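In the form predicted alone, a lone chain appears below as C-alpha coordinates.
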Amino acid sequence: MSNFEIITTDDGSPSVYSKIYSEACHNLSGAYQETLYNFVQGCEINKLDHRPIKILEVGFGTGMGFICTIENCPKPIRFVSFEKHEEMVELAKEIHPLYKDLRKVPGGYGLQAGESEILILIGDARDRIKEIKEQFDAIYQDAFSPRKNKELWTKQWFKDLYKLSHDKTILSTYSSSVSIRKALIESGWLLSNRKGHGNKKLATIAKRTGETDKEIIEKLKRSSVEALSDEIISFPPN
(Lines of atoms letter the chains of each structure in order from A and count residues from 1; the text may use other names and numbers.)
(Lines give C-alpha, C1' and ligand atoms only; values in the text may rest on other atoms or scores of the structure.)
Protein backbone atom coordinates (compact mmCIF):
# COMPACT_ATOMS: atom_id res chain seq x y z
CA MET A 1 0.00 0.00 0.00
CA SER A 2 1.39 3.40 -0.99
CA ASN A 3 2.30 5.96 1.65
CA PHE A 4 1.61 8.79 -0.80
CA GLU A 5 -1.40 10.01 -2.77
CA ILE A 6 -1.40 12.41 -5.72
CA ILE A 7 -3.77 15.35 -5.21
CA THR A 8 -4.65 18.51 -7.17
CA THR A 9 -4.26 21.94 -5.58
CA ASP A 10 -6.45 24.98 -6.19
CA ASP A 11 -4.29 26.45 -8.99
CA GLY A 12 -4.60 23.16 -10.90
CA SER A 13 -1.06 22.00 -10.17
CA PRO A 14 -0.41 18.60 -8.57
CA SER A 15 0.91 17.83 -5.12
CA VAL A 16 1.22 14.70 -3.00
CA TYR A 17 -0.36 13.90 0.36
CA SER A 18 1.99 11.96 2.64
CA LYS A 19 0.44 9.41 4.99
CA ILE A 20 3.77 9.26 6.79
CA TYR A 21 3.67 12.94 7.77
CA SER A 22 -0.12 13.39 7.53
CA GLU A 23 0.17 16.48 5.37
CA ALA A 24 0.57 17.55 1.76
CA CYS A 25 3.85 18.63 0.18
CA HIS A 26 2.35 22.03 -0.65
CA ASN A 27 -0.24 24.55 0.46
CA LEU A 28 -3.52 23.44 -1.08
CA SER A 29 -4.06 26.95 -2.45
CA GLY A 30 -1.61 26.10 -5.23
CA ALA A 31 1.58 24.05 -5.40
CA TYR A 32 3.08 25.89 -8.37
CA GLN A 33 2.26 29.39 -7.15
CA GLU A 34 3.48 28.62 -3.63
CA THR A 35 6.79 27.29 -4.96
CA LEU A 36 7.24 30.28 -7.25
CA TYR A 37 6.55 32.75 -4.45
CA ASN A 38 8.36 31.10 -1.55
CA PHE A 39 11.48 29.94 -3.33
CA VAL A 40 12.11 31.27 -6.84
CA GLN A 41 11.04 34.78 -5.86
CA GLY A 42 11.98 34.44 -2.18
CA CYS A 43 15.58 33.58 -3.08
CA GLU A 44 15.65 36.27 -5.79
CA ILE A 45 16.85 33.77 -8.37
CA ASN A 46 16.39 36.13 -11.31
CA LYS A 47 18.74 38.70 -9.75
CA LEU A 48 21.67 36.29 -9.92
CA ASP A 49 23.84 36.83 -12.97
CA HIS A 50 26.48 34.09 -12.85
CA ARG A 51 26.32 30.67 -14.48
CA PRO A 52 25.29 28.20 -13.36
CA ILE A 53 23.11 29.28 -10.44
CA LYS A 54 23.53 26.72 -7.67
CA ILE A 55 20.43 25.81 -5.66
CA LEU A 56 20.04 23.36 -2.76
CA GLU A 57 16.52 22.12 -2.04
CA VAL A 58 15.46 20.50 1.23
CA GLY A 59 12.64 18.21 0.15
CA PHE A 60 12.29 17.16 -3.52
CA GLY A 61 8.68 16.10 -3.00
CA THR A 62 6.93 16.15 -6.38
CA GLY A 63 9.84 17.91 -8.07
CA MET A 64 7.98 21.21 -8.34
CA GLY A 65 11.00 23.19 -7.11
CA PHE A 66 13.21 22.38 -10.10
CA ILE A 67 10.41 22.69 -12.63
CA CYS A 68 9.22 26.04 -11.31
CA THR A 69 12.80 27.34 -11.21
CA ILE A 70 13.81 26.44 -14.76
CA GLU A 71 10.49 27.71 -16.12
CA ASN A 72 10.99 31.12 -14.51
CA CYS A 73 14.75 31.61 -14.82
CA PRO A 74 16.50 31.72 -18.22
CA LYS A 75 19.96 31.02 -16.76
CA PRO A 76 21.51 27.55 -16.34
CA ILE A 77 20.73 25.97 -12.97
CA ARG A 78 22.61 23.34 -10.94
CA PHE A 79 19.94 21.99 -8.62
CA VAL A 80 20.66 19.54 -5.78
CA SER A 81 17.71 18.14 -3.85
CA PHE A 82 17.27 15.85 -0.85
CA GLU A 83 14.54 13.21 -0.82
CA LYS A 84 14.20 10.54 1.86
CA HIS A 85 11.53 8.45 0.14
CA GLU A 86 12.39 7.01 -3.27
CA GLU A 87 8.69 6.46 -3.93
CA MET A 88 8.33 10.23 -4.24
CA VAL A 89 10.68 10.20 -7.22
CA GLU A 90 8.54 7.55 -8.89
CA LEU A 91 5.47 9.71 -8.32
CA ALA A 92 7.27 12.72 -9.79
CA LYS A 93 7.84 10.68 -12.96
CA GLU A 94 4.10 10.01 -13.08
CA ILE A 95 3.13 13.64 -12.46
CA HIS A 96 5.65 15.56 -14.57
CA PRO A 97 6.73 14.42 -18.07
CA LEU A 98 10.16 16.04 -17.53
CA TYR A 99 11.10 13.44 -14.91
CA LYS A 100 10.46 10.45 -17.15
CA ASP A 101 14.06 10.88 -18.30
CA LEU A 102 15.53 10.68 -14.79
CA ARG A 103 18.45 8.26 -14.69
CA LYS A 104 19.91 6.35 -11.78
CA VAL A 105 23.23 7.73 -10.55
CA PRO A 106 25.27 6.71 -7.48
CA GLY A 107 23.20 7.61 -4.43
CA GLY A 108 20.18 8.94 -6.29
CA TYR A 109 18.88 10.23 -9.60
CA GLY A 110 20.06 12.75 -12.17
CA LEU A 111 18.64 14.64 -15.12
CA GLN A 112 19.94 17.12 -17.70
CA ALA A 113 17.28 19.58 -18.87
CA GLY A 114 18.79 21.83 -21.52
CA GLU A 115 21.61 23.75 -19.84
CA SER A 116 20.24 22.95 -16.37
CA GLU A 117 20.68 19.83 -14.27
CA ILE A 118 19.19 18.25 -11.18
CA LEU A 119 20.73 15.74 -8.78
CA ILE A 120 18.34 14.07 -6.32
CA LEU A 121 20.06 12.56 -3.29
CA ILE A 122 18.03 9.68 -1.87
CA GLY A 123 18.11 8.89 1.86
CA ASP A 124 18.33 10.72 5.17
CA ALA A 125 19.27 14.32 4.42
CA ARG A 126 21.07 14.60 7.75
CA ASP A 127 23.53 11.99 6.46
CA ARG A 128 23.62 12.96 2.78
CA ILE A 129 24.43 16.61 3.49
CA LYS A 130 27.82 15.58 4.87
CA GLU A 131 28.81 14.38 1.39
CA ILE A 132 28.34 17.81 -0.21
CA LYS A 133 31.41 20.01 -0.61
CA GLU A 134 30.13 22.90 -2.77
CA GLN A 135 28.47 26.18 -1.82
CA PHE A 136 25.03 27.26 -3.01
CA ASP A 137 23.56 30.60 -4.05
CA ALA A 138 20.07 29.74 -2.81
CA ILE A 139 18.57 27.27 -0.35
CA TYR A 140 14.94 26.19 -0.60
CA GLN A 141 14.10 25.06 2.95
CA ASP A 142 10.95 23.14 2.01
CA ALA A 143 10.80 20.12 4.30
CA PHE A 144 7.52 18.90 5.74
CA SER A 145 6.38 21.12 8.62
CA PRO A 146 8.43 21.44 11.83
CA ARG A 147 5.63 19.67 13.71
CA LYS A 148 5.95 16.60 11.49
CA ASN A 149 9.59 16.63 10.30
CA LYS A 150 11.51 18.19 13.21
CA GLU A 151 14.91 16.74 12.31
CA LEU A 152 15.14 19.03 9.27
CA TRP A 153 14.44 22.20 11.28
CA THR A 154 16.95 22.09 14.14
CA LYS A 155 19.83 24.46 14.76
CA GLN A 156 22.24 21.61 13.97
CA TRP A 157 20.61 21.21 10.56
CA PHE A 158 20.74 24.93 9.90
CA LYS A 159 24.43 24.95 10.85
CA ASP A 160 25.03 22.31 8.19
CA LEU A 161 23.20 24.47 5.64
CA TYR A 162 25.22 27.49 6.75
CA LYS A 163 28.43 25.64 5.90
CA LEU A 164 27.17 25.18 2.34
CA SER A 165 26.38 28.87 1.87
CA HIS A 166 28.41 31.98 1.04
CA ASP A 167 28.05 35.67 1.88
CA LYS A 168 25.37 36.26 -0.78
CA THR A 169 23.35 33.10 -0.24
CA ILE A 170 19.62 33.47 0.48
CA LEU A 171 17.72 30.79 2.40
CA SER A 172 13.95 31.03 2.08
CA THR A 173 11.32 29.09 3.99
CA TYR A 174 7.58 29.20 4.51
CA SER A 175 7.95 28.78 8.29
CA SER A 176 7.93 31.73 10.68
CA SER A 177 7.63 29.84 13.97
CA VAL A 178 9.57 31.11 16.97
CA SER A 179 11.44 27.84 17.55
CA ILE A 180 12.59 27.73 13.92
CA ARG A 181 13.66 31.36 13.84
CA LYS A 182 15.62 30.93 17.07
CA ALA A 183 17.26 27.83 15.59
CA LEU A 184 18.27 29.79 12.49
CA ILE A 185 19.71 32.66 14.51
CA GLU A 186 21.62 30.33 16.84
CA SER A 187 23.21 28.70 13.80
CA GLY A 188 24.47 32.01 12.42
CA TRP A 189 21.73 33.16 10.06
CA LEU A 190 20.35 36.72 10.00
CA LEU A 191 16.60 36.97 9.45
CA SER A 192 14.02 39.17 7.81
CA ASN A 193 10.25 38.97 7.52
CA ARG A 194 8.48 38.32 4.25
CA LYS A 195 4.76 38.19 3.63
CA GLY A 196 3.58 34.61 3.58
CA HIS A 197 1.95 32.91 0.64
CA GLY A 198 -1.79 32.33 0.61
CA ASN A 199 -3.24 32.25 4.10
CA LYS A 200 0.14 32.32 5.83
CA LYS A 201 0.85 35.62 7.53
CA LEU A 202 4.66 35.52 7.42
CA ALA A 203 7.54 33.67 5.81
CA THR A 204 11.25 33.86 6.64
CA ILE A 205 14.31 34.97 4.66
CA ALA A 206 17.75 34.11 6.08
CA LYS A 207 21.14 35.48 5.01
CA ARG A 208 24.73 35.48 6.29
CA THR A 209 25.22 39.23 6.01
CA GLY A 210 23.25 42.31 7.09
CA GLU A 211 21.24 42.25 10.31
CA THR A 212 18.15 40.59 11.72
CA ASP A 213 14.97 42.69 11.60
CA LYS A 214 14.37 44.44 14.93
CA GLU A 215 10.75 43.31 14.87
CA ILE A 216 11.89 39.68 14.78
CA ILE A 217 14.41 40.19 17.59
CA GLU A 218 11.82 41.79 19.86
CA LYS A 219 9.29 39.02 19.23
CA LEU A 220 11.83 36.29 19.92
CA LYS A 221 12.94 37.99 23.14
CA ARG A 222 9.36 37.95 24.42
CA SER A 223 8.98 34.21 23.84
CA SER A 224 10.18 31.49 26.21
CA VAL A 225 10.02 28.90 23.41
CA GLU A 226 13.43 27.28 22.84
CA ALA A 227 15.22 26.92 19.55
CA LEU A 228 14.48 23.56 18.02
CA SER A 229 17.56 21.38 18.50
CA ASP A 230 18.62 17.76 18.19
CA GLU A 231 18.77 17.42 21.98
CA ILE A 232 15.05 17.98 22.45
CA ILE A 233 13.61 15.83 19.66
CA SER A 234 13.32 12.13 18.96
CA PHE A 235 14.63 11.07 15.59
CA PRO A 236 12.38 8.76 13.55
CA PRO A 237 13.78 5.39 12.46
CA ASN A 238 15.30 5.27 8.97
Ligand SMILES: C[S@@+](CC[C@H](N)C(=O)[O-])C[C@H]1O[C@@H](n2cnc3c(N)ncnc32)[C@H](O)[C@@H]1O
The other form holds:
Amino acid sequence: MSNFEIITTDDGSPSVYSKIYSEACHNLSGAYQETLYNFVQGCEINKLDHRPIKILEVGFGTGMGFICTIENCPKPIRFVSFEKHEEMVELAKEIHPLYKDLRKVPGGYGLQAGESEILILIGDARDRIKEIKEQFDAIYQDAFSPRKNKELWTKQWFKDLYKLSHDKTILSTYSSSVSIRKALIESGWLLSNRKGHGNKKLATIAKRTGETDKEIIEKLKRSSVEALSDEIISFPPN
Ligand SMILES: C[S@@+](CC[C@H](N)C(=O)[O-])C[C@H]1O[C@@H](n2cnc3c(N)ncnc32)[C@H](O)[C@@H]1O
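Could you please show the structure of the form predicted in complex with the ligand, as a counterpart to the form predicted alone just displayed?
Zooming out: every chain and molecule, the one shown earlier first.
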Protein backbone atom coordinates (compact mmCIF):
# COMPACT_ATOMS: atom_id res chain seq x y z
CA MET A 1 0.00 0.00 0.00
CA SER A 2 1.32 3.44 -0.92
CA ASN A 3 2.22 6.03 1.68
CA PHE A 4 1.08 8.79 -0.67
CA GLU A 5 -2.26 9.77 -2.14
CA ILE A 6 -2.96 12.26 -4.96
CA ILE A 7 -5.60 14.82 -3.96
CA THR A 8 -7.21 17.87 -5.60
CA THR A 9 -7.02 21.23 -3.84
CA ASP A 10 -9.63 23.99 -3.94
CA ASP A 11 -8.10 25.88 -6.91
CA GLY A 12 -8.39 22.66 -8.93
CA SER A 13 -4.65 21.91 -8.81
CA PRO A 14 -3.28 18.61 -7.51
CA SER A 15 -1.28 17.88 -4.38
CA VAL A 16 -0.21 14.76 -2.51
CA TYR A 17 -1.14 13.66 1.01
CA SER A 18 1.67 11.81 2.80
CA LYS A 19 0.74 9.18 5.35
CA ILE A 20 4.34 9.25 6.63
CA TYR A 21 4.06 12.88 7.74
CA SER A 22 0.23 12.98 8.05
CA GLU A 23 0.26 16.16 5.99
CA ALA A 24 -0.47 17.29 2.44
CA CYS A 25 2.30 18.87 0.37
CA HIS A 26 0.20 22.07 0.09
CA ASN A 27 -2.51 24.05 1.77
CA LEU A 28 -5.83 22.56 0.64
CA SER A 29 -7.02 26.02 -0.45
CA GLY A 30 -4.88 25.73 -3.60
CA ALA A 31 -1.53 24.11 -4.38
CA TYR A 32 -0.81 26.23 -7.46
CA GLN A 33 -1.83 29.56 -5.95
CA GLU A 34 0.05 28.85 -2.74
CA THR A 35 3.26 27.97 -4.64
CA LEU A 36 2.95 31.08 -6.79
CA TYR A 37 2.47 33.32 -3.77
CA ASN A 38 4.92 31.73 -1.31
CA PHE A 39 7.81 31.08 -3.65
CA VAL A 40 7.65 32.65 -7.13
CA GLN A 41 6.37 35.95 -5.73
CA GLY A 42 8.00 35.57 -2.29
CA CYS A 43 11.46 35.22 -3.88
CA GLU A 44 10.70 37.99 -6.41
CA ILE A 45 11.75 35.72 -9.28
CA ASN A 46 10.39 38.09 -11.92
CA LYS A 47 12.70 40.90 -10.77
CA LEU A 48 15.80 38.81 -11.50
CA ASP A 49 17.82 39.21 -14.65
CA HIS A 50 20.42 36.42 -14.52
CA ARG A 51 20.61 33.77 -17.18
CA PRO A 52 19.87 31.28 -15.80
CA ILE A 53 18.09 32.26 -12.58
CA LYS A 54 19.23 29.71 -10.02
CA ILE A 55 16.66 28.31 -7.60
CA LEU A 56 17.11 25.75 -4.83
CA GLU A 57 13.98 23.99 -3.57
CA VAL A 58 13.76 22.15 -0.26
CA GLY A 59 11.26 19.38 -1.00
CA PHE A 60 10.38 18.45 -4.61
CA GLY A 61 7.09 16.84 -3.51
CA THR A 62 4.65 16.96 -6.43
CA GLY A 63 6.98 19.06 -8.59
CA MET A 64 4.67 22.07 -8.43
CA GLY A 65 7.56 24.43 -7.56
CA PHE A 66 9.32 24.06 -10.92
CA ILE A 67 6.09 23.96 -12.97
CA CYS A 68 4.70 27.10 -11.36
CA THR A 69 8.04 28.91 -11.74
CA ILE A 70 8.53 28.24 -15.45
CA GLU A 71 4.88 29.05 -16.18
CA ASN A 72 5.24 32.46 -14.51
CA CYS A 73 8.80 33.43 -15.40
CA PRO A 74 9.85 33.63 -19.04
CA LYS A 75 13.60 33.63 -18.28
CA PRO A 76 15.79 30.49 -18.25
CA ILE A 77 15.77 28.78 -14.85
CA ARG A 78 18.18 26.31 -13.29
CA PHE A 79 16.17 24.56 -10.58
CA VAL A 80 17.74 22.15 -8.09
CA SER A 81 15.38 20.28 -5.77
CA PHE A 82 15.84 17.82 -2.91
CA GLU A 83 13.61 14.79 -2.44
CA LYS A 84 14.01 11.98 0.08
CA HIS A 85 11.18 9.76 -1.18
CA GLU A 86 11.80 8.57 -4.76
CA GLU A 87 8.12 7.52 -4.98
CA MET A 88 7.27 11.25 -5.13
CA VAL A 89 8.95 11.45 -8.53
CA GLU A 90 6.67 8.71 -9.86
CA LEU A 91 3.65 10.59 -8.51
CA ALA A 92 4.87 13.83 -10.10
CA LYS A 93 4.95 12.00 -13.47
CA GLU A 94 1.29 11.04 -12.97
CA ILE A 95 0.30 14.56 -11.97
CA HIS A 96 2.25 16.73 -14.43
CA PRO A 97 2.80 15.39 -17.99
CA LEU A 98 6.04 17.43 -18.27
CA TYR A 99 7.75 15.06 -15.82
CA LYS A 100 7.17 12.03 -18.06
CA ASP A 101 10.38 13.17 -19.81
CA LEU A 102 12.46 13.04 -16.60
CA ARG A 103 15.55 10.97 -17.14
CA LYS A 104 17.70 9.21 -14.56
CA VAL A 105 21.01 10.93 -13.89
CA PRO A 106 23.61 9.93 -11.28
CA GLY A 107 22.01 10.48 -7.86
CA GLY A 108 18.65 11.65 -9.14
CA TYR A 109 16.61 12.81 -12.10
CA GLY A 110 16.94 15.59 -14.66
CA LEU A 111 14.87 17.31 -17.30
CA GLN A 112 15.39 20.08 -19.85
CA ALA A 113 12.24 22.14 -20.54
CA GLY A 114 13.01 24.72 -23.24
CA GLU A 115 15.80 26.88 -21.86
CA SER A 116 15.08 25.78 -18.27
CA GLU A 117 16.25 22.71 -16.43
CA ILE A 118 15.50 20.83 -13.25
CA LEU A 119 17.76 18.49 -11.30
CA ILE A 120 16.16 16.41 -8.52
CA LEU A 121 18.61 15.10 -5.91
CA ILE A 122 17.25 11.93 -4.33
CA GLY A 123 18.09 11.15 -0.68
CA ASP A 124 18.27 13.04 2.59
CA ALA A 125 18.75 16.71 1.75
CA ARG A 126 21.12 17.07 4.72
CA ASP A 127 23.56 14.73 2.96
CA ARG A 128 22.96 15.80 -0.61
CA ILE A 129 23.45 19.50 0.15
CA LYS A 130 27.12 18.83 0.88
CA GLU A 131 27.69 17.97 -2.81
CA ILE A 132 26.43 21.33 -4.09
CA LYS A 133 29.08 23.86 -5.08
CA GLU A 134 26.96 26.62 -6.68
CA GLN A 135 25.11 29.62 -5.21
CA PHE A 136 21.42 30.28 -5.68
CA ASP A 137 19.42 33.46 -6.26
CA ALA A 138 16.35 32.04 -4.53
CA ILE A 139 15.60 29.32 -1.99
CA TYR A 140 12.13 27.80 -1.74
CA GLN A 141 12.09 26.43 1.84
CA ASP A 142 9.14 24.05 1.40
CA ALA A 143 9.65 21.06 3.69
CA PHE A 144 6.66 19.64 5.55
CA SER A 145 5.82 21.60 8.70
CA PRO A 146 8.50 22.22 11.34
CA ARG A 147 6.53 19.98 13.71
CA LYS A 148 6.60 16.98 11.35
CA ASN A 149 9.78 17.51 9.35
CA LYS A 150 12.08 19.02 12.00
CA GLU A 151 15.41 18.05 10.43
CA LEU A 152 14.89 20.54 7.60
CA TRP A 153 14.19 23.49 9.90
CA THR A 154 17.23 23.44 12.20
CA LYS A 155 19.97 26.01 12.55
CA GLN A 156 22.43 23.47 11.10
CA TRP A 157 20.20 23.15 8.03
CA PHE A 158 19.82 26.90 7.62
CA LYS A 159 23.61 27.32 7.97
CA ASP A 160 24.07 24.89 5.08
CA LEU A 161 21.58 26.90 3.00
CA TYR A 162 23.40 30.12 3.94
CA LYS A 163 26.61 28.72 2.45
CA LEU A 164 24.82 28.32 -0.90
CA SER A 165 23.50 31.89 -0.94
CA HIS A 166 24.92 35.26 -2.00
CA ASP A 167 24.22 38.85 -0.94
CA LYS A 168 21.03 39.14 -2.99
CA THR A 169 19.58 35.69 -2.34
CA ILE A 170 16.00 35.57 -1.05
CA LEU A 171 14.85 32.60 1.02
CA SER A 172 11.09 32.39 1.32
CA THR A 173 9.04 30.11 3.53
CA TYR A 174 5.44 29.77 4.60
CA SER A 175 6.34 29.25 8.25
CA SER A 176 6.58 32.02 10.83
CA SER A 177 7.07 29.86 13.91
CA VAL A 178 9.34 31.18 16.64
CA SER A 179 11.58 28.08 16.71
CA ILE A 180 12.40 28.31 13.01
CA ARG A 181 12.83 32.06 13.04
CA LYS A 182 15.31 31.73 15.90
CA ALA A 183 17.10 28.96 13.96
CA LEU A 184 17.31 31.18 10.85
CA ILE A 185 18.68 34.13 12.83
CA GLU A 186 21.23 31.95 14.65
CA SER A 187 22.54 30.82 11.29
CA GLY A 188 23.09 34.33 9.97
CA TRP A 189 19.86 35.12 8.11
CA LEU A 190 18.08 38.49 8.51
CA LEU A 191 14.31 38.24 8.59
CA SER A 192 11.28 40.16 7.51
CA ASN A 193 7.58 39.52 7.88
CA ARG A 194 5.42 38.85 4.85
CA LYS A 195 1.69 38.29 4.87
CA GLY A 196 0.94 34.59 4.72
CA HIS A 197 -0.98 32.98 1.88
CA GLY A 198 -4.78 32.79 2.19
CA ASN A 199 -5.85 32.90 5.81
CA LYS A 200 -2.33 32.32 7.14
CA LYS A 201 -1.33 35.44 9.05
CA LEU A 202 2.43 35.57 8.47
CA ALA A 203 5.20 34.09 6.35
CA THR A 204 8.96 34.67 6.52
CA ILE A 205 11.49 36.16 4.11
CA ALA A 206 15.20 35.69 4.89
CA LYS A 207 18.15 37.54 3.34
CA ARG A 208 21.85 38.05 4.06
CA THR A 209 21.77 41.84 3.89
CA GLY A 210 19.58 44.55 5.44
CA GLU A 211 18.28 44.03 8.96
CA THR A 212 15.76 41.92 10.82
CA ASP A 213 12.38 43.65 11.39
CA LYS A 214 12.27 45.14 14.89
CA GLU A 215 8.83 43.62 15.43
CA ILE A 216 10.29 40.15 14.86
CA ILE A 217 13.21 40.73 17.23
CA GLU A 218 10.83 41.90 19.97
CA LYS A 219 8.53 38.91 19.50
CA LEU A 220 11.39 36.40 19.55
CA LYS A 221 12.85 37.99 22.69
CA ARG A 222 9.54 37.53 24.51
CA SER A 223 9.42 33.78 23.76
CA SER A 224 11.34 31.12 25.67
CA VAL A 225 10.96 28.65 22.78
CA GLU A 226 14.39 27.49 21.58
CA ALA A 227 15.76 27.57 18.05
CA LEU A 228 15.31 24.19 16.37
CA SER A 229 18.67 22.45 16.28
CA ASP A 230 19.97 18.96 15.60
CA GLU A 231 20.70 18.56 19.32
CA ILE A 232 17.06 18.91 20.36
CA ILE A 233 15.18 17.10 17.62
CA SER A 234 14.24 13.45 17.71
CA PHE A 235 14.76 11.22 14.70
CA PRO A 236 12.62 12.14 11.68
CA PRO A 237 10.20 9.64 10.15
CA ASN A 238 11.68 7.38 7.44
C1 LIG B 1 5.73 20.00 1.50
S2 LIG B 1 6.40 18.81 0.45
C3 LIG B 1 7.10 19.76 -0.87
C4 LIG B 1 6.09 20.30 -1.83
C5 LIG B 1 6.71 20.68 -3.15
N6 LIG B 1 7.57 21.83 -3.05
C7 LIG B 1 5.64 20.86 -4.19
O8 LIG B 1 5.50 21.98 -4.72
O9 LIG B 1 4.95 19.89 -4.48
C10 LIG B 1 7.91 18.37 1.32
C11 LIG B 1 8.76 17.35 0.60
O12 LIG B 1 10.01 17.22 1.30
C13 LIG B 1 10.41 15.87 1.26
N14 LIG B 1 11.35 15.64 2.38
C15 LIG B 1 11.05 15.52 3.70
N16 LIG B 1 12.17 15.33 4.43
C17 LIG B 1 13.19 15.32 3.56
C18 LIG B 1 14.61 15.19 3.71
N19 LIG B 1 15.17 15.00 4.91
N20 LIG B 1 15.37 15.25 2.60
C21 LIG B 1 14.82 15.47 1.37
N22 LIG B 1 13.48 15.60 1.16
C23 LIG B 1 12.69 15.53 2.25
C24 LIG B 1 9.11 15.11 1.42
O25 LIG B 1 9.22 13.77 0.96
C26 LIG B 1 8.15 15.96 0.58
O27 LIG B 1 8.07 15.48 -0.74
